[in-house]
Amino acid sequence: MRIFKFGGASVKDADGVKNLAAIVRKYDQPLVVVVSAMGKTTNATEAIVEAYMQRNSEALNKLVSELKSYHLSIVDQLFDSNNGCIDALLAKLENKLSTEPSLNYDFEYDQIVPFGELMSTSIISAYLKFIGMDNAWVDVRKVLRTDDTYRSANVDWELTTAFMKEQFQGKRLFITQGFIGSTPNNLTTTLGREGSDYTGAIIAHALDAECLAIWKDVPGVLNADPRWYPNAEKIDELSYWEAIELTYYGAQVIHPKTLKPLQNKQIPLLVNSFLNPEEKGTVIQSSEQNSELQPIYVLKRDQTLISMSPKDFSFIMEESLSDIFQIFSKHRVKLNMMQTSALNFSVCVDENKRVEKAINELQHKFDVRYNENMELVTIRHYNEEAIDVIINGKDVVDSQVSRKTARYVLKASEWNFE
């Protein structure tokens, strides 16, 4: 068994769906194909959630109409005649949006946003059957079981493994969704933004798969995001250890939770290009090649740098740190970088609605200062030249350098690598 995962960019239009079919057709062994929502559908459904929660019916109707038109246009291009493969899902979505929302934003998010994955996989499964490729469409919510931590659900591994082993057999080809699961009460949950990679790893782990292959619009894992750093180069091989480090620092090519289930069973992760499927991508597995890696750059935009000091000028001790971590944990604010001194503790975090609430609570116990519109750059396997490339002409607000990693908090500004 192999597990393939295709992201939204790979199936953003009818040609993308046809390309997926051409790639899958080349493989004779059993496959589970995990697919994300098409194109920017997740952004679109998130906007629908906002309008729904604000009871803005005019905006809601417009957004739903655009979502329907986008998907039905792809359906029309794929099939010779009218195909109703997503009619029932669209009806369920409209029925949901006709009801009053609860007061739990995260719950409502998880009941609405997953329609993107359900529609994309329904279209793809129907198209594969249309061109003679037999497959089974699997509602992953029936087999991927989680707790009720909405928008960041935790997997029930025992139940999930048992259900998946029973479900994924008897066919050569299965089509299912990434990103979503369900509680024991059959309420839909999500695994966190960009969680489809993680879904692929969960299925690979449960089925003892030969490998997990993620198909992307890049030739493999690069040493930087080419949309930001034009001189990015492909890395042929990475160890699990190095890849986990990179995801921790914010590298977007792999979801942070993806690697652990694979490493536990020594299942290789392949990162391939759906644009050039014949070319060799990057393999992530047990490896000792990391000592010779080129510098790897990770940029995180939209950061807030928060600095906290005790109001009575006492030292930042374990008790103070415990209070700080508890507040950040309570508001589910992820710390991207930490820096401590005798009287000061600083963190760099993603800008979002939860950060303001955390800052308000921190101000009860600490003097808090913060800078918004920051950028955090991490350089793995740095050298002086690599550091100069990043900080030249930049306003450095904070830095942290260790044996293999250099990190810089910079005021956001235009990048120029000439």
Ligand code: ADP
Contents of the next structure:
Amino acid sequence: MRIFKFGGASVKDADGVKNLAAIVRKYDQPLVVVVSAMGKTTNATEAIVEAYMQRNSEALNKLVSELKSYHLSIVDQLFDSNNGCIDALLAKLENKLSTEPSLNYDFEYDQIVPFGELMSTSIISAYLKFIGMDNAWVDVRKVLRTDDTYRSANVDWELTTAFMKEQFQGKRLFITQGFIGSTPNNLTTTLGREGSDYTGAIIAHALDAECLAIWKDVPGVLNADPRWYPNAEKIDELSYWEAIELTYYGAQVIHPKTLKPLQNKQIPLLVNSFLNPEEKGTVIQSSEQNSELQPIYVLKRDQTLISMSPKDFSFIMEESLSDIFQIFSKHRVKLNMMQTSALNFSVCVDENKRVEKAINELQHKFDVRYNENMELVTIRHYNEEAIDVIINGKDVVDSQVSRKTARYVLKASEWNFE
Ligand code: ADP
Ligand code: ASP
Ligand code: MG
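The form predicted together with ligand ADP, contrasted with the form predicted on its own above:
Up next: the whole complex, starting with the chain shown before.
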């Protein structure tokens, strides 16, 4: 069994769906195809949740009608006659949105946002059948079982493995959703934004797959995000370890949870281009990095640098650190970089509403200062030249350098790599 995962960008329009079909057609081994919501649908459904929770029916109607027409126009372009493959789902979504929301935002989010994945896979499965490619559409919620941590659900590996082994057999081609699962009470959950890569890895792990291939709009894993750094180059081969480090530092090309389940069973991860499917992408497979790596750059934008010192002038010690970590953990603030000195502890975190709440709470015991509009750049396998490329003319607010990794907190400003 092989697992393929196609992200939103690969199926953003009718041509994307046809391209997926052409890629899948070339393989005659058993295949599970995991698909995300089409294009930017998850952002659109997030806006729908917001309007629904605020009972803003004007905004809600507008957003739902845009969502419908986007999907229905893709359906129109794919089939030559009327095809009602998403009619029932659209009716279900509208029905849900006509009920009163509960007070639990995250729960409501998980009951609405997954319609993106349910619609994309329904369209793709119907289209493949339409062009003669027999397949089974699987509602992944039946087999991917989680706890009820809405929007960030934790997988029940034992149940999931047993259910998946039973479900994914007897057919050559399965089409199923990324990103979603369900609780023991059959309520829908999601695994966190960009979680479809992770779904691919969960299925690969459960089925002891030969490999997981994720099809992206880039030639493979590059040594930087090409949207930011124009000279980015493809990396042919990466160890699991190195890839985990990169995703940890924020390389957005692979969801950070994807690699561990694969590494545990030594299942290779192939990062391929859906634009040039014949070209060799990046292979992530060995425990050791066999080839010499060039510097790899990871940029995290929209960072806040928070510095705190105890109000009673005590040192930053285990006790104050434990207070600080508890507060960040309670507000689900992820610390992207930490730095300590005798009287000061500083962290770099993603800007969001939860950070404000954490800062408010920290202020009871600590003097807190913070700087918004920061960027965090990590250079793995740095050298002098690579550091110059990054800090060239930039305002460096903080830095941390270890044997293999150099990290810089910079004031956000225009990037110019000339
Ligand atoms: P998907 O369509 O599967 O959701 P994503 O958009 O999440 O794919 O990931 C692909 C994008 O990741 C690329 O378009 C690229 O801009 C970005 N990216 C960030 N860092 C890297 C990197 N190191 N190598 C390749 N792509 C990267
Ligand atoms: N559709 C979800 C998202 O955009 C999951 C994914 O694409 O991986 O976050
Ligand atoms: Mg994505």
